[in-house]
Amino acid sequence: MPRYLLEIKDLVVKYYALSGIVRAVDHVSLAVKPGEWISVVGESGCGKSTMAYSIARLISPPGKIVDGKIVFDGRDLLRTSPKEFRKILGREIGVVFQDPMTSLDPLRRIGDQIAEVYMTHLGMKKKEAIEKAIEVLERVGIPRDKISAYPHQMSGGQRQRVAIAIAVALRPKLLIADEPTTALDVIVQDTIMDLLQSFKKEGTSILFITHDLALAAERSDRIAVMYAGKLVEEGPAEKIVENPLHPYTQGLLKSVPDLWGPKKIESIPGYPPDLRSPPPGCRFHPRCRYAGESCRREEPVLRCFGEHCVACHRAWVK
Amino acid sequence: MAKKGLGYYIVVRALMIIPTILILYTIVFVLLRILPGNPILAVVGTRNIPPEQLRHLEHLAGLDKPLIAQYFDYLWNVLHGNFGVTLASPMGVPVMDYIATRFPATLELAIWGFTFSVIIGLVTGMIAALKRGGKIDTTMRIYSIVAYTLFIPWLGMILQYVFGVVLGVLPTGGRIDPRINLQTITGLYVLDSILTGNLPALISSIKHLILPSLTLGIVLSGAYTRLVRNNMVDVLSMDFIRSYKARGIPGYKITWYALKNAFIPVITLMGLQFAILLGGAILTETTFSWPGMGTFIVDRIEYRDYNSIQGAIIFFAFFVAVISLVVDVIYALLDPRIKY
Amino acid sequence: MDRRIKPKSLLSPLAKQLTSRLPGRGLLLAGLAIVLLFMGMAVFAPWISPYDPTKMVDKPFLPPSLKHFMGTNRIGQDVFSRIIWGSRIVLYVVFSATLLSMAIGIPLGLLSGYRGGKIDRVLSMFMDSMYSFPALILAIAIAAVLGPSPMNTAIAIAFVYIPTYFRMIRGQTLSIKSQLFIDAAHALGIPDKRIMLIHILPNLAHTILVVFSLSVADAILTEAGLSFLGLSVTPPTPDWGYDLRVGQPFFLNGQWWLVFFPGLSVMLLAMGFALIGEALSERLSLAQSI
């Protein structure tokens, strides 16, 4: 068995935008181990979501994959074909997306939509592909009887499950989910972290996208923070909430709000650069309590501490 | 919810026409009869005539009568199906014998024109939108412009001219050759020839709708394309097409998805591009002498027979009425979103 | 998230936008070219006209060369100078005919909008009765009784263009009421019919403007077909719709220029107005968008 499940190297998405070019995913490096919840954390436009979308390939124009490799289980998904791609997507990698509202087909049965993913990779027949629709609809938590329902029949709970029964069906290695609880309400929050654990706990590796560095603590393995489309810090979940190494991450920390403890909730100053035109140095420099001389001149490498990998020039300094 | 309802959404959606024939009706009867001119007058022209015989057409067309009465008489003879007699040569023909025979021509033309619209708008809009930004894009959205404001008789013309006069493989007028001789059931022609098994009059009578309604769908495909194009473009941007590829749905399958999304708006449009098209038939059939209802009305519009367009204009408001109701029940069909 | 950066502007590559945005512009460019021709010609008929367009001036059935630009039709009249005179007609039954659909869509469309109630209901009802009906046919039916003459095509074709206003200006008229600046008019007390013309019309001025050029455009198509059924004007006043009806029969005959010029006068000048108005909705639906 390979080391990783999922190797991003070196990644670099660009969107060609009338005003200049903005370099979303500035090469970044990930990997992912069999059975492992990885989440990617980050402020909006810091690049999280397209290099989750860069693995499925779901990049389009004005945005343009320009470099780097993503290895799945040993293929090289930038350079497989289409038609062998549209094997592994959706088969070996689920995707759950943000907004359930509007990811389901509007005009079409959730047993339908779920019945299509077993008569697309398994090519079974309508009949039995709906019987195994069913059998994931209740794994998800959804009564059988909805089989039937139209989306807008569902509330937005609902229709997460029935787009996590989607991703899940064919029992993908990977499950990449962007914001699945961004749009609902907190008590449904977490009972779709739940239900993504449920799936961990049988062998899915889940990448994880949000901007809520709390959520992810609870639930992750390794957690990964980006800033302005660079990965910025890496490691273990614990060690990144007990010991944060980048001022960004400390920030990040330092705005959420803890109920054991009578901390002040600090935010950081400054806004996230342009990244049509990021700053020289290290990009998160003019937002950096500890901001010296080398950060403004030279981009910090990514350096690792055992486990714990940052890039920042200052990391031990302070 | 679902579909239990959809009956007595039908009977409520139908009763609502009611009101739409009344007003439509009113609308017509207030602008013919508050419009300067004595009907009569009009029809014998300036010629003096005894007062008796004035009298007597007077009689005729309903006109002797004050005009309260003269608005109940005329809607209960309409809703007898009688729409009144002609004015003019003939004189006291039923409104309505034209109208059984010249309906159906016009209901046949506009049936294929119909088709022809729908599919053309349907293919290019499609196309439009999966080459959005590319030249192919702006040709189609210049294709949409030129369509709709192409004159329709000037279409009609220079296809009658290369079909019919240079090339030679279609007639230019009529709906039949007229030494075929087809047994008629519904008046559509089309379907008589099928229901009765004539083989010659099947070809004729598709060969002779071919320009006539070409011409039509052409004109008024031009909404469609753009509407399709629109809706499509927004509808390849909604997240539920990337969640299908996501899920590596085939491209194919991604397409018809969202043309199925795009079409449900376009439906709306439908009922309003009918009306339109029975306008446009009637320059159609004046240019290709189909014998429909447009080329009756221009008939009696030379003879200055109000009576008689009357009648026609009343039973057009009727048909518009049924179209809508049709359209919207088909709406509430293909949309489940549709609460009824 | 990522997708705040890729807003609008961002669709497509710069070269591809560059290149897109040209037909945008080009449409207006084109529209306007197209109106401002045939509007000329219509003013400046009596000096750049060749010929008397209802006299014979020359032998019947020339085809074109440079003595007759577009040939001589049956009666041997220049068709050069009727297609020119012809946009007279043509300009002024459709701009009349428009300004009198304005002047009632408009004022009953704010009314019914801004007031509401029984009033609308009513207003709304015959309005979308009439926005049902077949427009060339109610038209038809109007000018049939009028009789034919310019001014009164421009009556039945006004008729059919009234709905189109009075629903435009209703729709906007309701979603404008409900700002918050008209609430603050309300406050200070201002009377409803200034709120009416000082706050409201005017932030319809766009919205006019497209429909105004489109409903031009169709009226256009539609003043040609009436005349085309003989409705609009009487022989021998120059008008494409009814030149085109008498050279039908001679066209089929290989007399092309009979049909060809008058036909294609009407699309052209049509499409002079769709094109602005296709330009300057898409402007109106971006400044909505940001």
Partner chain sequence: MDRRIKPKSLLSPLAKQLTSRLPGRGLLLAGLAIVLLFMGMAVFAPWISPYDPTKMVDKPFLPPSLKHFMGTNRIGQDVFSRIIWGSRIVLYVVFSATLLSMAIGIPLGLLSGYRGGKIDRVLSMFMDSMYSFPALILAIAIAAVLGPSPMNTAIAIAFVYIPTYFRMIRGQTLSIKSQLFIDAAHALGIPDKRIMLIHILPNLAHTILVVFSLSVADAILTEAGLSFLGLSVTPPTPDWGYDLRVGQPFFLNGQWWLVFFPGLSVMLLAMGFALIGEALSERLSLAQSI
The other form holds:
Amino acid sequence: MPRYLLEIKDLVVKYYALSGIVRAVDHVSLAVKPGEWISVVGESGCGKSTMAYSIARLISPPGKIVDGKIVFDGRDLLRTSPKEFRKILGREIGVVFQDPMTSLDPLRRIGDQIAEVYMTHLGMKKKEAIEKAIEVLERVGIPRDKISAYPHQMSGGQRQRVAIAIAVALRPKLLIADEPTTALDVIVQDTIMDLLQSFKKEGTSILFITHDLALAAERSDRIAVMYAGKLVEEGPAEKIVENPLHPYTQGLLKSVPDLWGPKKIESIPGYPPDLRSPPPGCRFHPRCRYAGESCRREEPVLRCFGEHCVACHRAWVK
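Right, and the form predicted alone of this protein, after the form predicted in complex with its partner chain?
Next comes a single chain, given without company.
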């Protein structure tokens, strides 16, 4: 078995807008081990979803993957033919999108949408595929009498579980979950996280995209922090939470409320940069209280201290 199921190497994704070129993902490298849960955390617009959709080759114009490699189970996905890639996506890589109301077809019954996975990839007949659809629906906590329902007849949490059912129907090796708990109440959110955890226990690797560092810390083996298209910190979840090295990660943790202690919530001053013209040096330096001259002039490289990696000139600052 290879050490890594997924390796993203020096990935560059740009959006060619009329107002300028947006550097959405700028030389990002990340790896996921078999059976591992890794969460990618950052503010909206930091590039985390763009990176995830690049794996599934779902970047469409004006976006373009301009450089890098995405190696999945020994195959470079960016150089795989469309015919071969269709066999991988859905069967070996599952994707759960942020809003199931837009990813599910509103005009088709949910049973037909799940059954299509089995019919397309395994060549099953419709009757057999529907039976498999019922099985996977019950696995995600949806009763079989919902098999004929349309998406609009279900709650937000139920729709998200249907989206997960489609993504995991063929027991993929990798599950990409793009903020699957957004707009759900905390009880349903916990149910969804338990569901994802159950698939991880069965050997599925999870790439979890979220802006919620506290949520990521609860379940992840490792956490990767992105800021302004760059990977700024990555390491085991407990190290990221207990000893964050990057000032941006420290700021994210300080913005998480503590219901049981006297901790005061602190916001990160300022706003993320315009990725059409990011600042020179460290992209976080206009918002960083530790920034020095080198931070304004030189772009930091990702350095590793054991398993804990950080891109910061002043990573020693506590």
